[in-house]
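This document opens with one chain alone, in structure tokens, the form predicted alone.
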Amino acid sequence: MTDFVAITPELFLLTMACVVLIVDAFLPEAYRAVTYQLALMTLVITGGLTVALYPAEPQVVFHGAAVVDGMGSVLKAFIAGIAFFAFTYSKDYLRERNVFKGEYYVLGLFAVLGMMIMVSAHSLLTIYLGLELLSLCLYAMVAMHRDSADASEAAMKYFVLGALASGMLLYGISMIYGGTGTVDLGEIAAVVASGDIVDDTVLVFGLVFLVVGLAFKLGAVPFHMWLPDVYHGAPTAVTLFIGSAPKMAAFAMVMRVLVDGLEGLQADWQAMLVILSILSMAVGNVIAIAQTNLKRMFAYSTIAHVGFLILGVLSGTEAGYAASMFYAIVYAIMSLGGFGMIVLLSRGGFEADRLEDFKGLNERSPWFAFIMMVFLFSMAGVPPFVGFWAKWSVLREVVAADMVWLAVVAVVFSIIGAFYYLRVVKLMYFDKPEDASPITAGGDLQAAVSINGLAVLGLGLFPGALLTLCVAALAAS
């Protein structure tokens, strides 16, 4: 019964997600907003319960097929929150464009709980078949919108790669198994540090595939071509969804394939980390200049940050990894509200996603002008917003590990990639407004940016807690 209890929220958040997804097909047209309403209590609900069950110690259960520690339910409990704010943000903009539909909450609670199972996963197996529930439902959220050429484009792109990125990892995962005899995390990491593997050619060569696949979902360079079409050609309610809590459950898988489980060949993967972390942040910010749609800017911008992310993992140390945990959660809660001033200013048949929406918004409201630029300077990396304190705290890992030279080559990045987030700003507060319309954004959509922005501020201002936080789940997990 014990290991039951332990995954007492994925119980919950399934038998919620059918019961929603039943209680929709009965709906009304006009009780719509119910469905919408009870996918925000299961979220509400699902946090509680992980925080409730906060363990003291990591538990593996169903014989080593799933493990609840510290890492995992602080990571589950922000991506319950993340994907609350995403349904909040996603209500006014899907019934103006009549697709107010049940299915976007069925498959975003879903799509949650694959994140959860990946998040906990202690088994490779584990780890795939979260991935690909989270997968599944993100490819039919993408093509939701049925009259939008530019939406089932995007959900091909992202259905075929996807596809492809998920046989890699399964090749990888089959080879791992064939090297060790096993899929279990924990017996697969014995079998490596024991030194018993007479010929461990066939390991490292399933390592590279893990590692593709991995990239693949994380779209670190080369293998993020996926990534701008889907977050552009996507409706902005599904890629502010996309961008943001499934980077939580990427960092989790990262952190649950190659530290839990691979650790003992952490040479071979460092060297990989390093090159992806490079070509990523170089492609990420350089491509970002050039670019005029502000959801494909997001899209390379997200590139670049993965590639900050990577830093604190391949410094291999305990403290490098809270790092990267923390700078995860924090990009989460910036992407979430960057795109979330994008569905803000957009209304029925008009996307605010080119960068001369944005032009003169201080004259439309000094107040959200405001709020964008926190998230702007945060995702800059500019002081004392909490995007700085992600970008230090990975920073001063890599330092300590005596890479010296690669935290020069990211802060040089960095800096490159300060122009197209203040160039941004500059259209807001010098700039004539093309639309000099009042903001018609609902009163919930409104209060939800303004609470993400202030979350953004407030967490710049004090980043010890939530770093705390990242450092005390490592050491319970």
Second form
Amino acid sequence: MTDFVAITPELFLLTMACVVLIVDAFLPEAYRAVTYQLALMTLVITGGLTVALYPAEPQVVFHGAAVVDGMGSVLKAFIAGIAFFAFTYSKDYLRERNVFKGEYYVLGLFAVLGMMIMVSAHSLLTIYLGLELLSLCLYAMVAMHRDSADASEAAMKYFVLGALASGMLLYGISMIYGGTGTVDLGEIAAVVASGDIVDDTVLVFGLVFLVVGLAFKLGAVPFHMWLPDVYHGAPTAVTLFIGSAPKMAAFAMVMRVLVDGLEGLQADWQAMLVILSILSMAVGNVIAIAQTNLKRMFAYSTIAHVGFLILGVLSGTEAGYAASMFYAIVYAIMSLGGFGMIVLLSRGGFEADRLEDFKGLNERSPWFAFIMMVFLFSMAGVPPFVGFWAKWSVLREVVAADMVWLAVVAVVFSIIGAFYYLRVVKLMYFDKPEDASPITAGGDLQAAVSINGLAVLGLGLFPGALLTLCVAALAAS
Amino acid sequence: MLNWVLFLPLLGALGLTVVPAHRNDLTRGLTLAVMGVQFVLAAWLYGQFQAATGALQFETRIPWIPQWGVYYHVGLDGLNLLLVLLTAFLGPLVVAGAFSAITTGVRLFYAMVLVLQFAMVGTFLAQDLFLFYVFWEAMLIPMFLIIGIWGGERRLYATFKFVLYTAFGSILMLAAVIYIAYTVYTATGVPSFAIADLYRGGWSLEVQSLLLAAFALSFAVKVPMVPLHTWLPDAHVEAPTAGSVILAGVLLKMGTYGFLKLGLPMFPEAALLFRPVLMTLAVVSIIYGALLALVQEDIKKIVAYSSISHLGYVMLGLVSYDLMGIQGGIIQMVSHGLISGGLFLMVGMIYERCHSRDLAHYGGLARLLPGYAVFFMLLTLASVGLPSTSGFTGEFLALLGAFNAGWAELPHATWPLALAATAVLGVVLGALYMLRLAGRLLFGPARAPHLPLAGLSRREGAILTALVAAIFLIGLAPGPMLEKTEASALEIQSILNAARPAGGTP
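Please could you give me the other form, the form predicted together with the partner chain, since above is the form predicted alone?
What follows is the whole complex; the chain from before opens it.
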């Protein structure tokens, strides 16, 4: 029975997703907003339940299939919160494009469920289950705008490459199972630690496939090809959902597989992650400079941020994991805001995703130009915004792990990266607007973006609380 | 009270957000009031400051990010006292000076000036290396916007150059800060960024040299020292007057203050090793800056290059390791802030009237604008270093310090004395280029691109009067200021001298 209590948030979310699906089917078009409000309410309660059930110590449930621990609970609460904001941002956008249908919210809720399962997985199979639930929902969401050729192409690409990655992951899982005789992460860790395996070739082989699969899902170079196309092709309301919360889930997946399960092979995966990280920072930051579309630019910046995120994990210490977790949360908040801004500026079927659309934003709306500047400077890692603390915390752990050279490389690439963020600031403040019409977005959207921006600013001034939370969460897992 | 001085501009900037966008008069008034109150508070703190001790006064220390040992730690000592006062003094003048020049985006402009003021005062007051770094970087954003939005024709080029140079320096400093954090943590087990603790870092000479190189590059860009100075003429020329005044008046001092507060005392052994290089670069900056100023035709560029020269004296004074030199360096920082701030304001005033900065277009302003000419001549003389002005006090003390150091080291080394002697040439060159500027601008046949010229307004007169009064106050009675800086300067000097090998100079 206690097993069921521990996963109340997931159960509640599953029930409500089904309820929303059924209710939506019987709603007349005029009452579509009820679906939206139900979905928001579901997320709030799910988040609340997660917080209320914060475990004092890790609790493995359902015979090793899932675990409820500090890291999982914190990430799940943030996933619910970020999805809440993503839904809020998307309402007007979907309505203006005539795709304000229940599907978006139902699929979104199931995606959140998938993420929560990934986050609290304690077995390779559970991870796979959660991952597939998430991915299938995302494929469908990308394709939701049926009439758009870009969206269909993006969905196809995403589906094919995603399936390939899942295949890799499964292949790796099967090898690990072959080598250790179990899919339970705790038992895998015990087997690896026991030293009973004399020849660990098959484990390392499996590890390579696992890392490839994880890198696909994270979008780390050289497995990043799908990311710019999907970000660009998907409706912005979907992009902002894909670009934010799933990154936290992907981080959790990396932690579960590599740290909870295969920490004994740290020497092997550390080297792989170093390469992935450097390549991601280099390719992401350099190619982002050449982009003229803001969604593509953010896509490449995501790749670069993933490189940074990996830095903390590869340092191989608990403090490093906490730093990465901090980075993942902070990145989700910033990226949500960046895409939210694009949604805010687009109206009446017109997409504001070209760099030119941000020209002279300061003259159209000083407040949102300021908010956007906060997001951009934060992503660039300029103090005192929170992005700086995120970068600082991972770099600190990299130096502590005696890899000063890697920290220097990271710093150099982040300076290169600062350039393209700065260019957008330049467009917003120094250039004349091409179209001087005022911003017409709804009040709830404006309020949500403002709160998001102030959160980035506030967390930047007082990063201590969130940091403490991350450290405490990892200590309890 | 010190916290009020620091946070008042930030509160002001927040206050501006609720002022309606079209109420420019209200925006200006509020900004001026905030700056005025800040100056009054800073002046009061100056009055209360105890000269007898080198310890921090009006200190506040509260945990900010406890797990990294980062504290919000601010305080006044003899090193930053005068600079904070200077910043607070220039604040209202900059704001008042921009009343007629800035007519678009007024609210954003003053908000940026206020945020910049906050970051600058914060940088001076910070007693925690991390806090220092955060404030240091925070200065970049408002300055980027001030030059980029309200600047001249080539403002984009100038602002990007400024940001890239500064960011390049900062990133090196960040790398050094990370390394320092790491070593302090491994050595003591307690993370700490308190600057006072870092004076006893105990790094080996090699590590110190690398760290100092990282810090020094960052500071040298800001000062700027030749050969890292090329951003300065562009930034100064393209910036709006208010931007130039802040840049010359306060921002450049960040670099020299950084050397004094962090670079030299944190890594004393390496500093000793680098001292010949720094001293040589200081003298090169004095001479080279002056020579460049001598051949410019753009009035603003002349003043900009003169800054390089004058900041050279500051560096010379600081690396002399002589008490008088260090104090002279501090006074020279303040003095240069007042003088070049004043000169930039005056260039801005004539530019507003005629829209030209080309020296060839002007002549005989003494007849056209007698009031203007009087103030310009006074500032020129102060810049040249006429006794009884602050320019004399600063440069004389800095040079005296350099000579003292040179004499003292004479048996071992002759280069300090030779460098000090060369630096004196800069005074002559300074007189040459300033008198050339004043001569062509004020005397000769009367002409200007735009006639007739409106006389100085009451607002402009008041700004200039305040500046000139401050310049003469420091020139005639530098005693109290020297007294208040002495204890802290002595402490820094003893840290620096402790690194010298035994049997060296006293």
